[in-house]
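Next up is one chain by itself, shown in structure tokens, the form predicted on its own.
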Amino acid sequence: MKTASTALICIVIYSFLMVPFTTYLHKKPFVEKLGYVPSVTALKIVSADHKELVAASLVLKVLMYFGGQVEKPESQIHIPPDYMAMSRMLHGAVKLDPYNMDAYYFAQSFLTWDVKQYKMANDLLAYGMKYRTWDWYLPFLAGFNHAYFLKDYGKAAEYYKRAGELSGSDLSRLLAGRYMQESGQTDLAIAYLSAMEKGERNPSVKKNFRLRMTAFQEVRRIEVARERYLAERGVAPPSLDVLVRDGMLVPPPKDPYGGEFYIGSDGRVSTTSKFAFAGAGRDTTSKESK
């Protein structure tokens, strides 16, 4: 009887201790890391005849890491993703298997928007075009980078022309002729993101494209309201609040990245979040000083 009572007391004490301990472990803050990967030279030697499989595993590793950043658990410490490590891993993947399409598409999604490494993104796309000669997406993406980010409309037209020839797409053909001038950049961003979102298979990356497209759709609403104000009043609106107050911008725009939209002194629509994933690189400078 005494033994049974002792066992019961032990069970009660164990439960008393383990329940809060288990709860603590579940809620304990942590940082998700991408981890170490050997050099491409070492991987080529080790992978032997399985380079495509190793390359696919590297891309999957990056996608899983990125998915964990998009869908952050409450207990995860919020720090900017390690974009450069992601880039190195994807570059290594295409060196092992230059035909891996996911590496090119995903690298494009963050190297341009989040890291601002346009040349690195374009070099990777150019590398892919040497092998994926049928893939119209690669010149389409390169054309977008040259038009939207680099303002090199002649080069953009060349890439869009190539994309149109490969795909038979009217959109690419129209872009080839249209984006040799600077107007319509927000429309270009929305068209690009829409195409990327529809063609993406990974749910996390698809969500990221949709989020950014939503942000640019809000920018476009502000631009339309700004042009209407200018047409009706003969002067540019002094602030975004005026457009809301005068009923030209209903409902008020909302930045899905958590920032605040504003109209800069040059008339361009911007946001304090800088359209940055997870708030990385958020602009803390006051809007009035811009």
Second form
Amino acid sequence: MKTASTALICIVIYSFLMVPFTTYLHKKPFVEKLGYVPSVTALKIVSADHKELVAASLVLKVLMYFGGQVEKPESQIHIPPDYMAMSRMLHGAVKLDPYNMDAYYFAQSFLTWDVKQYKMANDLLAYGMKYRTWDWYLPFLAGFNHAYFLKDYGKAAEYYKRAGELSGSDLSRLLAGRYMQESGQTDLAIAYLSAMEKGERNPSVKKNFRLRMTAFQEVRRIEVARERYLAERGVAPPSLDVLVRDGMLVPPPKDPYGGEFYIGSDGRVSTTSKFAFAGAGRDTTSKESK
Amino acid sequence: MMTMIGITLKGIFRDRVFQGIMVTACAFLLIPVIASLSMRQVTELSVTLSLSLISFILLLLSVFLGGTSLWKDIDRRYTFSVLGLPLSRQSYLLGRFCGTALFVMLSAAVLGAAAFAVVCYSSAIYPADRPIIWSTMALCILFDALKYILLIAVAFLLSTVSTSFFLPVFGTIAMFFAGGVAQQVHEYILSPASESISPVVRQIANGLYYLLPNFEAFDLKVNAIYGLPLPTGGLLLTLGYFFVYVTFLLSVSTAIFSRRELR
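Switching forms now, from the form predicted on its own to the form predicted together with its partner chain, please provide the structure.
Then the entire complex follows, led off by the chain already shown.
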């Protein structure tokens, strides 16, 4: 009887304690960490016949980490994402399971846009193409990297042709044709990001694509206004403020990454954020120098 | 021997092992939720998780049933009363082995059915880019079960020479890992990267490659997950390898067990 009543009292106290306890833990400051992952050779031995499972868990770990970085809850101590650790982990994942599409897809998205490691991204995609011989996505991504980032239009057309053959998609064929000539880069970036955003299921990655697409749509708006100014006045606009003041850019463009758009001396539209949260406000010197 | 198979199966069911498997199999319910976290391969991840869960449960079964079955009988002096009956030691051992192997096959069939249901559900919600080849998935589960039956044969061999459960249980686990990497080590030894390794070590590694069971051949997970074609010739060779290796292990086990002094 005594023990039963003691247990009952414990349950009641536990119930009362749990409410403030869970609230405290929810608000407790934390840092999103990727943690340590052993070498691929060690993982290959330990994972035995579960290599695909271990590879998938590495990819999910990176996704969770990145998801935490994008969402940024109030209680999180924010530090820039550790892209190199993310890359290491995804490279390890494809060594364990060279067919894992999530790894290629996600590594490609941040290695190019955020870290600017185009060669590393292309090498990874080429490695994936050796295994996923049926997949049109990998040459599609490689084509975009060659055209948009590396300005290698011949190689881009080659990859887009391959993607078009594998998928029968009009988009890939269209891009293959358009990349033969250096024009309409922003439109192509928007088309690419729109295709990626539509096919994306992961909310954090989808949000990331949408954000980048919004930024490029703003760039496109500025480019249209710039062309209009040039056609009407016969000279390039001296600054973005002139376009806003003359009513050619209404409402004023807003960088979703928190930076400020500007027109460089070469006429190209750029932003102080460099299309990344980490870059917001850090590139004011380049804006001033332009 | 048939009686021994029946007794073994009854004993396993009496120990509520099957109920234990069913409780563990509840993890199948979580698979569609976890798989939905994937960006581009939800169905593929469902197949990966289902096959890995089956493989893990079968590993536990083969290590603990295979490693403790004989040892428990000897330790409880059950073998005295059984071997007093008109039953040869060979029939006793083979009956125990076949009963355990049959239970592993039965568990693989039940868990396989659960895996099919989970993958069906996942692929209905998130249609896969790659076709799901059900026959490949079934063959993958079958070959997985064969691999663990081979491991049970290893556990039985270790049980025949052991006086405690340490060698059969931990020896079987060690053999599972060694058999899993045997192929990788062999390929490394054949590659130019291994030139710096001494010839003696290379010879030992080569010898071990032919001596240890090779579990790599039984792993068809990549084929099942990504719908890759199965090499028919390779599968037939693997089946041949399985029968020869298991028969060899059982014949050595029965030879040792027949000569073993049971006190």
